[in-house]
Structure formats: structure tokens, C-alpha cells
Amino acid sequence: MRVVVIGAGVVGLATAYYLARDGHAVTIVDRNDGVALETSFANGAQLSYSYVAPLAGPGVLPKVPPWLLRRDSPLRFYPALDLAQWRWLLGFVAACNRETSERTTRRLLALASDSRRRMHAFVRDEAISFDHARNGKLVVYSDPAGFDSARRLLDYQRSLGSEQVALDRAACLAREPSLAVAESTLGRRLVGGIDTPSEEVGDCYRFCVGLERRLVQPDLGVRMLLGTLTRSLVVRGGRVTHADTAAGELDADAFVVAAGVESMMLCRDVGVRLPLYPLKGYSLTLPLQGPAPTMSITDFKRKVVYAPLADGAGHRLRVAGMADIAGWSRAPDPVRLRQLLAEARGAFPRATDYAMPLERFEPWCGLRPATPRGSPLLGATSIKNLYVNVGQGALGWTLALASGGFVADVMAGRPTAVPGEGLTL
């Protein structure tokens, strides 16, 4: 088939990958000049394949009012005369209970389970460098009470496949030893640790970049359409006749939409709905000049992670974190960017120079797709040849490959890896 996929960041890069593989025509429309410009730019950069709990838990909720009356907050919301807001905070609302979180997490797990599984394969057979390290990951607690949660729920993690291991206060600091510096405020108040020696990290942006050249190649022969706005879908008969873009009518005979929170539009004028919004997210990018971490490590209480990278241009820290609900601007906001910077100088106060101005730790900001559950949405719509790979929220680069492979399995009516319910419309 000819197979016209909307979206270049890293979930359209691997559906297209992975239709690419089955002998599809594919062609991929994005706005931006280059690939992965967006959310896929700059984020997390943790392969998590074991941590996907969704954001909206059962004791989510007693935690929100504080955390809106704080201007450091991980979580801020700014109210807004948005019905799509309101609908979207409707549904995280109903699913902060036991039974969908742990349902969506099972989800996730499985679909994370089988990324991971992709990731591996592709390395092997593919000559791309990503800053790819299978380092190990530790999630640091702050608070006994918080730390005891997280050790009850290590039995329940490894029935659903993770390798875990709980870690008093000493053994983190041996684990990690950029956590024992005197002066790091983070290691002063942890209080135990849960570790997971299979989590990986990887410069999504770099995989994109090397995808790209990849997907070009005579023997994949996808075409890409940078620069190229996609206005609207026309559907006809019930069927999409064709992409209206900036370079012109686009047709095909399948479309995926897997543009991150631009899906919503695109998809809502033709009829389907997206349940949708953004959260966003802030990272920054810290060139390394002292002790930093060889592992990621997550701050569980203040919700940012740290991430190691090296390359040829040197060791780097993407510190990220935060989720903001304020709708739909792609400005960053400065209050927000000085406090994740903040938040590095304390973690890991010798890492580099945080006299340093701000522009030279790379700041970001993007808008990650969410859904209210935590989980995407993948494969068909009711429209016969539209389809859809969006929603993965803070997850975008642990469950890509994951995703695309769905995709591509529904499109061609294989059986899908992991079972689709919960994640299809």
C-alpha cells in the first residue's frame, strides 16, 4: 500500500520504520524542516521500560491541592475557558482509582516489555548511534512512608515482569556515588532507593536523526516530506481520499496520524475524537564538568529525572521533569526552566558550572500528548483507512518502537504483539 504517515517525531519515525519493513510505500508529512523538532527533541532521554505507572493513581489526587499552591511545584495547572481542558481533567479525575491504574499499568508494562525487545533487535541490525546505555536506573525516596509504598509494591512489580531490588540510604550512596557529596541536598535526604539494573538511556533526538537517514535508504525508500504543513483530511465515502498540505493534495491509501497533540485536530474535524491534552514538560541539558551520575536517578518527591549521555561532543546530564496544564503554548516558561536548574545544582551540585548563563544548558520546553488514563491510543478509527499512534504522554520514547509495531501489525492484519485492549479507540 501507499501509506502517508503525519508526524516526524520519533512514534511516526518508527511507524514508519516498521511499515516501511512490511513493503509499504511510505511517505512522511511534517510541519517542521527537520525531524524530532518538537516533543521528541529534548525529552527525558530514559528508557523506563519498567516504570510506567500512570500519572493519574490513587494518591494522585490529595496531593494536587498543594502542589497548585506551590510555585515549585511538579504539577501546576492554569485554568483556562477550554472545554478539551476541562473534558480531559474529567477523565484523569475518574481514573484516579486502584483498579485503572493498575489495569493501564499492565498495559503499559506489556507494551514497554515489548519496546524494550524492539530496541534490543534494532541495535543489533542497525547502525545507529544514540548515546544507547543499558546504565541502570534508581528511583531515591525522601520519606520513609514513601519508600515503604514503593518496597510493598516490588512483589507486584515482578509478577508483571520488572527486576527489581529495594536499597537502604547506604547502599544507594555506594550504588550512585555522585549522591554522596556533602554538599548534594538530595543525597542528604534520601532514605532508601529502588533499583532497576535494566532500565537504558538514549538521545531520542540523535535516534531520529540517524532513523531518518535510515528510512531514506534504497532498500526502506520512505520519502519525507519536511516543511510541509498538513491542513486538514478529506474523507469521502467514508475513507480518506487524500491529505490536503501545504505542498498540495497528498494521496493514499492509508493515513496514520501520530503527530503528538496536533492529532487532535486533525483527527477531531473528520469525526473522531482524541481524547487528548498536552502536558508540559522541561528539560535541560548540563555539559559535564565534576561528579555526575553514571545511572539515571529519578527524585521521586520532586518528580525530575536525570539522565547520563555521552558522545563525541562529551559527557552530558538531560535533567528533566515537571508537567504543566496550560494549554496549548509552546513557550517555555522561565520561572520553570531556573527552577529545574535549581533542582540539578542541588541533586548534584559539583556535576558543572551553574554560574553559567541559562542558554548553555540547552533549555526546552515540549507539549507531551497525554491521555487521561496514561494510555495511548493505537491502530484503527471508524474511518476504514485512517489510523492513529498518539497519547503516549511522558512516554513517547519508551514505548515508540512498541507503538509503531502495533501500527504496522494492525495494518496488516497480524496479530499484535501485546493484546489491544485498553489501547485502541
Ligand SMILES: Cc1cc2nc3c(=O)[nH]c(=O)nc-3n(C[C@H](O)[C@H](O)[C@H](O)COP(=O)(O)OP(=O)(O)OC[C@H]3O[C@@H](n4cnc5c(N)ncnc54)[C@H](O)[C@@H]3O)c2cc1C
Second form
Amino acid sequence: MRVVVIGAGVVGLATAYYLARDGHAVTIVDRNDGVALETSFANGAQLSYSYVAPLAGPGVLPKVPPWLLRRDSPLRFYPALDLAQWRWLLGFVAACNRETSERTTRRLLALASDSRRRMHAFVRDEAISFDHARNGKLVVYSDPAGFDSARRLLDYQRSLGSEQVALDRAACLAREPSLAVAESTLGRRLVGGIDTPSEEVGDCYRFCVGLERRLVQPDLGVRMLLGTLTRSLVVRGGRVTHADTAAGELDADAFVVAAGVESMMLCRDVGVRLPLYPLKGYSLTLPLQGPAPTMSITDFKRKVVYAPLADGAGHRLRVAGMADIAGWSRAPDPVRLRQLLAEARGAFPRATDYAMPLERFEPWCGLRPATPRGSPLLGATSIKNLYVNVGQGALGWTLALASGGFVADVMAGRPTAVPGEGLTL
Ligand SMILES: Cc1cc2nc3c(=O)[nH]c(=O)nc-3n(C[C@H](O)[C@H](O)[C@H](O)COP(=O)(O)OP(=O)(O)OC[C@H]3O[C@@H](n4cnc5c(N)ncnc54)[C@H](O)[C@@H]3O)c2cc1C
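Please show me the structure of the same protein in the form predicted in complex with this ligand, now that we have looked at it in the form predicted alone.
Time for the whole complex; same chain goes first.
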């Protein structure tokens, strides 16, 4: 089959990989001149296979008002005259209950576990360097109540296959000595943590660039149509006949929309409603000069993640966080970037020279393509030859391979590796 994949972020590239391996003639279209230049560019780098709980949880709503009142809160809301925003928020509120959150967590864990299996096969089969490491993750808590409820969740997570242990304060500092640096505010306030030794990290952008190189090799033969905006999909007789692109009409037997959060517009125009909204997040990449974490750290209270990346050019620490419900603008807010830098400075005060100008820390922001429940939407749509791979939200790097494999399975008419219930339109 001739298949057009719209979007060359990590999700579109992973989809193209599995489709090309199935023998399809694949074309990827992206409006940018290179791959992964939007949300897949400088994300938190965490392959968070065991830590997938969605933002919509039973304890979240009471926390929202205090968050909204603080200028440096991890979550910020800018109300807009945008029906999509309010629809998304209503869906989010409806999903903030134990039953929905546990069901979503179960689905995401199954998808994440399949992604891990596929990632290990990928690393074994394909010679691509992307700072991939299995160095574990420690989620640290600053209040006893939060730590207690995380401990109570351990048995539940274990029953779903996650290998995690609870560590008290002393054990956390021994596990990650950079938290024991005297001036570390994070080290001072932590009361305990959950350690997941099997968690992994990797640089998503480097992965995408390596994957692009692999995709165009003759055995996969993927055609890259970069610098090409897709203006719309054209439907006739219940099928997409072609994509109307800046390079002209692109026809194919099947189309996969994997265009991140903007998939919503492309699909809406042909009558397929996707419940997506952007959650804007920020990252910095610190060049390391002093004590810094050797494993991933998540500051649960401040919702900031720290991931060490070690490439040939030296060691770096990716710092990521914030979730701003702030519309569709991709412009970074310098205030949020400075807040993120202040978080990093508090947590790992000797990791780098914080007196350097902000630009030296590679400031970046991206739009997480989020669904209200926090689970992606994969596979068939009401249009016969139109498929979607969208809505991975805060977990797109983690879930990309499983999501790509899922869509390829659906298109091949094979049973999917993970049950589709709750993951399809
Ligand atoms: C601050 C932050 C931290 C994060 N940390 C993590 C993490 O640690 N672990 C994790 O698993 N995930 C993380 N994520 C989430 C992850 O980065 C995203 O879920 C993922 O990158 C989404 O990939 P995508 O391919 O769907 O979208 P994108 O990477 O945005 O790709 C979509 C592509 O579609 C193209 N496109 C859109 N519209 C059109 C059009 N009309 N025509 C042509 N091309 C089009 C765009 O140019 C873009 O290249 C984080 C996100 C943020 C913002």
C-alpha cells in the first residue's frame, strides 16, 4: 500500500518505521525542514515505562486553585475564548476520579511495557546513538502525606508489573548523592522517594535524526517530504483521496495523521473530532560542571524532571517541567524559563555555572498533544483509509514505538500487541 504519514515528530517517524517494515511504500510529510523540530525536540528525555499515571487523577482538582494563585506554579491556566479549551477542561474534570485514572494507568502501563520491549529490540537491531541509558528514576516527595499515598500505590503498580521500591530520606540521599549537597533545597525538603531502577533515558531528537537516516535506507525506502505544509485532507466518497500540500496533491491508499497537537485541525476539517489541547511545557539543557544526578529525578511537588544525558560532547542535564494551558502559541515565556532555571539551581546548586546567560542553557518550549484522560488515540477513524496516531501528551517519547506498532498492526489487519479498548476513537 502507498501510505502518507503527516508529521515527522517521534510519533510519525515511529509509525513510518513499522509501516515500512511491513512493506508499505511510505512518504512522510512535515512542514519543517528537518525532523523532530517541534515537541519531540528537547523534551524531558525520560523513557518513563513504569511512571505513567495521567495528570487527571483523583487528588488533582483540590490542588488546582492553590496552583493557579502562585505565579511559579507548575500548572498555569490562561482562559481563552476557545471552545476546544473549555471542552478539553470539562473532559479533564470528568476524568479526575479514581476509577478513570486507574483504568487509564492500566492502559498506559500496557502500552509502555510494549514500548520498552520494542525499544530494546530497536536498540539491538538498529545502530543509532541517542544517549540511551538505563539509569533508573527516583521520584522524590516533599511532604509525608504525598509520600504515603505514593507508597500505597506501590502494591497496585507492582500488580501491574512495575518494579519499584520506596526509599526513606537517608536511602534517597545515598542512592543519589547529588541530592545530599548541603545547599540543595530539594535535598533538604525531601522526605522519601520511589525508586524505579529499570527506567531509561534518551535524547528524543537524536533518536529521531538517527531514525530518519535509517528510514531512507533502501530496504525501508521511506520518502521524506520535508519543508512541506499539509493544508488539508480531501475526502471524496468516504475516502481520503489526497492531501493538499504546499508541494501539490499527494495521493495514497491510506493516510496517517501524526501531526502532534495540530492533528486536531487537520482531522476536524474532514469531520473527525479529536479531543486534543496543547499543554505547553519548558526545558533547559545544562552543561554540567559539578555534582549532578546520575539517574533521572522527578521533583513530585514542583513537577520538574531532571534527566542526565551523556553524549560524546560531554555530560548534560535536561531539566523539564511546567504545564501551561495557554492556547496555541509556541512562543516561550521568559518568566517560565527563569522559574525553571531557579528550580534547577535550588535542586542542584553546583551542577553548572548558573551565572551564565539563559541562552547557554538551551531554553526551549513545546506543546504536549494532550487528551483530557491522558491516553492516546490510535488507529482507524470514521473515514475508511484515514488513521490517527495522536494524543500521547506528556509521554510521547515513551510511547512512540508502541503507538507506531499499534497503528501498523491495525492497518495490516493483525491483532494489536496491546488491547485497543480505550485507545481508539
Ligand atoms: C516540556 C516537555 C517535556 C516532555 N518530557 C517528556 C518525557 O520526558 N518523556 C516522554 O515520553 N515525553 C515527554 N514529553 C512529551 C513528548 O515530547 C511528546 O508527546 C511528543 O514529542 C509528541 O510527538 P509527536 O510526534 O506527536 O508531535 P511533534 O513532535 O510535535 O511532531 C508533530 C509534527 O507534525 C508536523 N506538522 C503539524 N502540522 C502539520 C501540517 N499541517 N503539515 C505538515 N506537518 C505538520 C510538525 O511540524 C511536527 O514536526 C514532553 C513534552 C514537553 C513539552
